[in-house]
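One chain is shown next in structure tokens, namely the form predicted alone.
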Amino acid sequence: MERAAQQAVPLGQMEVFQALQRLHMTIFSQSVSPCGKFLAAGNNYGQIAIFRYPCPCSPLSMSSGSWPSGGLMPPSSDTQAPLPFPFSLSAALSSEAKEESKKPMVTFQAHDGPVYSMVSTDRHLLSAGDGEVKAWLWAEILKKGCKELWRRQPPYRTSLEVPEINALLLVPKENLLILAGGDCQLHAMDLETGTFMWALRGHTDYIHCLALRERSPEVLSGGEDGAVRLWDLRTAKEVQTIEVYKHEECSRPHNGRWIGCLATDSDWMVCGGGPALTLWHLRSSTPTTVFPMRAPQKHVTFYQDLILSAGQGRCVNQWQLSGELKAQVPGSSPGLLSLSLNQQPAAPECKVLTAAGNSCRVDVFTNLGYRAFSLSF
């Protein structure tokens, strides 16, 4: 709709437009290519930008230790593609740095809809939308040929379902795809032969989120229903209910009871939304530190001794594991959906944190205690 109405505006108030746009506009999902030196982040108007990571002289560090290595995925030789401008970070915090400096390399329609959820193999960079999850090869969009490879929808109960895809969980070793949203289930999409295995179905409301714990190996969902539902892969079955709203500690009524976030660390979980964000064991299903934060939190991640949680209001939140908030440091959007730590090997020098949501702006920390600047749609 957003794409047809751009068309239709002649081209003296084009400009209007983009700005009314720009304005109005929230992103979803971020993503980090397989090289480790691009991003893409996705909008409401179905948009994906793609931009160049800063190089910072010193990588993103904090007191606690350096960045750990690792990475999902190994680097691809195809990302490598030409750049039409450099991008470094001493430009684009000096006194001349231009806004076209932090504007992306390319933008491309890839969905009618939202961009609810983004993830990248050594590869492709997967989308998901309305009903749907797309594949684009990095190389061809680094390349500023934006076609998409292939489209896939999951076998929804009837044709005239579109539920949104809110989740895209990558599964390395079972080389699987994990989508999960409005239709309340979780598809496995094996992505050798791009065909959906089996669903999952426990859930009595839409999925908001997923995590993957890898040694076990299970997948993690959370949803609207308030519960988090661990699923084994092996068996594709479910194993272990937790209902957080139901633990006095946790409970929130004013704010809902819906699951709005969760990461996995070995037997350790955090999630949170409607409930206190809340550090619970998975083995005994206890709450052990609930983080007093009232706002509702829509992202959270591990990083090294520290939980990163970001949601309502403008900070990105450092906590300890004891439950003390360490820092919050102030981002440029006025509440934020989605937090990427670039941890892939292959570029140690564009170790940053970005985070986005209620804007045009993607906020870049190149250390945990500061915001250095917004790059833009």
The other form holds:
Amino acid sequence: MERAAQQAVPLGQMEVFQALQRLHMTIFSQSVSPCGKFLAAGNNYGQIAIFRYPCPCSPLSMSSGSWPSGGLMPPSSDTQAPLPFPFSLSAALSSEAKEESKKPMVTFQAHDGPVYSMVSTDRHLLSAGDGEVKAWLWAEILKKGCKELWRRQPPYRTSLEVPEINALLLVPKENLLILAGGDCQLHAMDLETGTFMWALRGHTDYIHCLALRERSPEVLSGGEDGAVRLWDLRTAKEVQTIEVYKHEECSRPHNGRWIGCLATDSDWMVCGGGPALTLWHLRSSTPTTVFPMRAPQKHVTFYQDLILSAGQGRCVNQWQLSGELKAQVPGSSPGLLSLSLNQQPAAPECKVLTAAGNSCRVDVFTNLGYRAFSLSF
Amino acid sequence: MSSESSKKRKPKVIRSDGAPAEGKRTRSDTEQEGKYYSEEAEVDLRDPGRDYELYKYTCQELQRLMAEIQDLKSRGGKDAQAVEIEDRRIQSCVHFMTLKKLNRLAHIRLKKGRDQTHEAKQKVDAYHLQLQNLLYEVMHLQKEITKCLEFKSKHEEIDLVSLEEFYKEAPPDISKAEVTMGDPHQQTLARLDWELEQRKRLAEKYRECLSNKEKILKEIEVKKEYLSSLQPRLNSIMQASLPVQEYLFMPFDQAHKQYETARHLPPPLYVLFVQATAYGQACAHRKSSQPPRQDKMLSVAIEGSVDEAKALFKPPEDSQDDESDSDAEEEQTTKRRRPTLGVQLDDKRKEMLKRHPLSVLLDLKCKDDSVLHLTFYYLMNLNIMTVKARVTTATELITPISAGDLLSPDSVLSCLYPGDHGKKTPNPANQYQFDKVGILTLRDYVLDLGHPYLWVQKLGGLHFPKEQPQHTVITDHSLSASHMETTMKLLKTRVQSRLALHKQFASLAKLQAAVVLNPGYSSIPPIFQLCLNWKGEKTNNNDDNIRAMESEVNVCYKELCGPRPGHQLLTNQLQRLCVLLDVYLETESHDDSVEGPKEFPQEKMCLRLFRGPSRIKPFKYNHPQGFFSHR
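Okay, that is the form predicted alone; can I get the form predicted in complex with the partner chain now?
Starting with the chain above, the whole complex follows.
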């Protein structure tokens, strides 16, 4: 896809073009900054936008914690008007809340292709899309013309088509980054040295999602081939395979067998996609609860004693572990692809859930019960 | 004198104290007794006769003396006489003394005599008493003896077994033959023993029998209860057997109930019911060579309210009773405002077009499990039958827009036979009825009442010759029978052909595109919104690939501008859309659970079918290489 910005066209067309882009934008990934005050979102055009969580900030904390550590007060980005400063949640929610408060602080072109996944370490933002992973410093990210710190490409087997990277996973104990995507392999990269240590093969079709099982350091991967595979990190071998579509309770052949989302809680795993969203007991590889959701789910996560899931359809679904639907909170996008919970201890006041998907908006749920407002690209 | 002496004694006794008095008394008594000569003892010595003589003599003397005194006194002279009188007085005093003594003696004698008598009497009394006592005792003892003699021991009341039997039956330790033979007492004892033994045994037996009887009574009770509870269980078995009946295709219960209800059907519906049931059973039997699990091709049911049907035939007495009431009511209504003419006419029309409350429901099953539901109604006043039709399919039909009317209830059965549109009433007589109430044609009411096709009338045995109107029409079974088979076959083929057509329409994949053209066209590109009708309606809300297609033509329009000045944008976009649709349909993932070939075989070359979390199809065309890939 050619670059969207630099073409010699009259201003009217530019606006039209941008409007069209916004109309067809899909936000694939989100990531919360280590200080907990900023949210990065990546879309299908390869852009990353940094939003500020609209949280109550007292003038006293302004100096130390309001900007990413080490940064100066940034100039306003070229596309947006300056942010009102300081502001509070109530201001954002009030009827006079200006649109600017819901706009990103900065947007930049990160990749050529869509940014399918992002993670944050304690200092970096790692984004991956078409075949390569790039790292950005959170401290520098709000500055104009921010450049990536480094970029890496895992060793692919084929060169005909560059496979996408659908999922990134951080293993903090071993300081590893695991990438998985279009080439059906899991690559492990050491964050210190940047070398790719090993690649795990086993999937027969591309990988959608990764999850980390912390106790025994294992990685779970779910893919288009309908299988969830567990890999032991130390031995770099496949430990267990669960072929979800083969189980009658959850398989839905008319949707396909792809596993679109994974989440694990050490003993339990919840996965969904083509087959129904199901809670599995890992040791016995048996499905314990099938959640009655017709639409394929694209993102799932454990939160306290609930399971949150989102996928085709407007709503963020909250499930009890017993399989009952606790709540369905509609968002503003017709389909959701990513959920992000800001649980950073440094910013407890910004503890919100954000959801993004088939639109240019990021819905913010300050309380899991309703959508407070939306941030927009 | 004794009284004087006793008087003397008494004062002495009284004056002195108690103890010394006693002592004195005793002393005086003894002194007096020693000195005093007891007159009681003297009495025993003296002769009472002599005393009596003495008494008489004394009395005589006294008398004489008295007389002498008297004489002396009467003579008068005091001195000499006084001495004589005195003398005589002294003599008389002595005589008085004697008399007193005699009196005392007499008293004592009397007392003695009395005492003696008394003593003797007492003795006699005592002996008498003893005698009485003894006699009484004798009597008592006699009574006792007689009682004892009369005493009958209970044992004599008992009918003991005869001696021979006794010796035969009794065990030797009871009968003790050697002892009892000689001794009747022992014998009786033994017999009594035996009797006791027997009685004990019998009592034991009796108890046992009693308890047996109790047990048996209880058993009888239980069994009675069991039997009485059987009735509701049998009922429930009947109920439970209904599914079995269905399974085995012998719905006796159902059939029975149906025949019950069928009795209330009006004649044409009855004919239809009978013929249809017969045909259905014949069809089922015809296929008996196949396994019995084949479902019935034709199933008949009766719907509607039997009570209302019964109510239609209410006996006329009720109406007679109501006549007087209705007269009164009529008078009332005339006082009120009459309803308008139009409303009256409406009511009359409704009355004319009234349906019988019962209707017959026919379900015709076709080979692909789709069912044609036909509901037959009978219009009582018009004497025609109408039908309403409905088609249900085994799987939900997604109705494409153009195929919408194919299976509509209104038109699915039209022209089954040539020219039979089902909009006109087949009964010529109805025309005259319609004129009365101002109905022009039945066409207006057909949607509500059902279609009065000719074949429907024939199925109900109603025969309307075309030439003359007939007022009475006979319902004919033979007419119905002859038409049943042909009509059923025609119905089935009709349904199947319509369904097939419907499927054809459904399988055509149609992409609808809504285009917004801006006045500044081609510098400002047209915007497309797509909707794909294929296996459901897919738009950008529910299908990511549609969204990608839209994005391909809307956002990437720059590729499609063509040579400057780019006026070919719209046509290029449309062409691109066609290509995208092809790619979409060809790359649709094949559902493994459904058998059969893919609907759209893949002709385009694609590297990968799905990419990314949204699983987008390869919509980007790489020009010189000619293959599709992802953006």
